[in-house]
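Just the one chain here, laid out as structure tokens, in the form predicted alone.
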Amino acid sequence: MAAFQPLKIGITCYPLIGGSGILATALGAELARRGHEVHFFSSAQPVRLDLAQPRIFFHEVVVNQYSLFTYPDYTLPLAVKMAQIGREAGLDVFHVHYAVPHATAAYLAVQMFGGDPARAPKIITTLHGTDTTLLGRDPSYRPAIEHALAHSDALTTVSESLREETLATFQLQQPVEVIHNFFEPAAKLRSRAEVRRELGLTNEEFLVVHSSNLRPLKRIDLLLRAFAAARATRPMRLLILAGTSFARYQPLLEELGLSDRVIVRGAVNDVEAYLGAGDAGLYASESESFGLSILETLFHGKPVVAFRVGGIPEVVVDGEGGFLHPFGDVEAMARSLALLADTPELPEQMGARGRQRAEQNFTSGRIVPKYEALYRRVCAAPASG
């Protein structure tokens, strides 16, 4: 049996709360646990990155505010930092999350290795959604994205849905591989009862939980309308774990008469504790390449009510781990919430089935080896250029 050969992997991601950054950070942590050396590049330390973990390194990219530029440039400082560390650490791979600006920066960094492509790290680009669904349709971005993707050594997407959309959006010669997101629940630090007491909930109240960065595509307006329309005999409350300010939705909250039924928590670190305190998850996105928050909800044994968009059906099986409805059908969503609230055994049964499927398909033990295999396959390919 061949001896284990650790790799040196550079990862670029956005540091903010969001699925791509969370996935990239979790992937790096798992790779380091498996013996690889992992270097993160970003403008700030990713929110869930533990620098005390062995074999994890963070390289901050400083963006200078030159008066020459109307807008600060991030791509070039990122490329320079990646090239510098790539040489000094002898990186094997640049694994970039999002094409803009990360794949472009990786391509520039590799060019800085000059006439020695054999020493340059290979580029693996993982698309998480916005590159394809938004920027890919913008003529001022599309050619640059397409160029960066064409010069990547491997391309992956986090769902089959996103893969199909990517192939339809860009003219690509190389294959696109699907490697789904994964999740590993953390050890429980607070009990369900403790969290519910903190939230001021009674045992009778049915708690619906939503967790996201509240970007427009998360459609918090439809989320609130669906919850307001739910007619259950059991009292219901909605907990929103907000990655950004909820202020813009406050007028709608008051218009719908939900001020005393909705709890908002911002900048929450122990998201899992709150998911464990809930009874169901509610998500109203108009576009979702995968739905990492949905996966987290399933791992905590909670059924999910959501719209049938993007990669969500690859995560949630309708009627098994929750209910999926056509986009915009808030009345159907409301009926599903009421059914869950008024049928005591249903949330537990659906939650158990959803968790079982999540554990079978979306754990680090199942997903991370796919990335390792991809790294080794790409590194073993002859250098071009």
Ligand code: GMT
Given for the second form:
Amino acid sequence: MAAFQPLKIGITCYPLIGGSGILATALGAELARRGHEVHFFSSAQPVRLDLAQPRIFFHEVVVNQYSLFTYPDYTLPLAVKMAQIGREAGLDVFHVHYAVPHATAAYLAVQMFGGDPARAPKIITTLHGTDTTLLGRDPSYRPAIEHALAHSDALTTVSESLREETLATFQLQQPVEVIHNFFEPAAKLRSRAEVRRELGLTNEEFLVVHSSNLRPLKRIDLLLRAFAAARATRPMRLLILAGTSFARYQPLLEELGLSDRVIVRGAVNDVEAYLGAGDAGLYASESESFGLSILETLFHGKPVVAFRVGGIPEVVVDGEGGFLHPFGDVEAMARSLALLADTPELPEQMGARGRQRAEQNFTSGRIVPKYEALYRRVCAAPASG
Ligand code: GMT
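Please could you give me the other form, the form predicted together with the named molecule, since above is the form predicted alone?
Next comes the full complex, this chain leading.
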């Protein structure tokens, strides 16, 4: 057997709550655990990054505060930092998560690298969603994204659905590989009973959980309407784990008469404990390239009710790990919630099937080797240009 050859990998991502940053951070941690050296580039320390872990480095990119600029620029200092560390640490790869502006910064970093271009890090761009589905449609971004993608040595998307949309959006010469997201559940810090006690719930109450940054495309309006329409014989509550302020949805909550049935928790660190205390997950996004929170919910053995959009059907099989409905059909969503609440054993059975499928397809053990193989393939290819 050939000896393990560690790679030196640069990972560029957003630092705050957001699926692409969470995935990139988890990937870097797994790569370091496997013996690779991993350098993170971001404007702040990614929320879930543990700098005490061996072989992990973090390079903060300072955003300029020059008063002569109305808008601070991030792309150039990021590119300069990537070029500098790329050279000093001898990085093999820049793996950028979310194309805007990271793929452009990687391209600039390689242009600034100097010396032998064959020694410059290879660029791998992972598209996560709105870099294709939103910005890719915007004429003031599309040519820049397409340029950066064309100058990447490899492109990946987090679902087949996003791959198809990427190919339809950009004119690309190179292949696009699908590498799905993964999740590794951490040990729960609190038991189901403890969390339910904190929430003031009895064991009888059916708890539906939603976790997201509440951005408009998460369609919290439809989520609340679906929950309001669910008529179960058991008392039902909705817990929203909110990554941003819930204030703008408060009037709708009151209009729907849900004030005493919905619990909102912000800035939650132990999302896992709350997911574990729930009975089902509810997601109403109008667009979702993958749905990392949905995957987390499945890993906790909870069935998921969602709309059949984007990459969600690749994560949840309808009728197996949950129920998927056409976008906007809140009545159908409500019926699924009521069915789960009223049918003893059903949430557990569906949750177990959803978890089994998640464990078969979306663990780090399944997914990280695909990225490692891609890095090695790209590094072995001759330098272009
Ligand atoms: O949500 C976004 O607009 C961007 C991105 C992010 O940075 O959080 O989210 C996307 O990436 C996640 C991780 O791959 C996916 O699980 C989300 O489905 C995807 N969001 C959208 O497509 C809306």
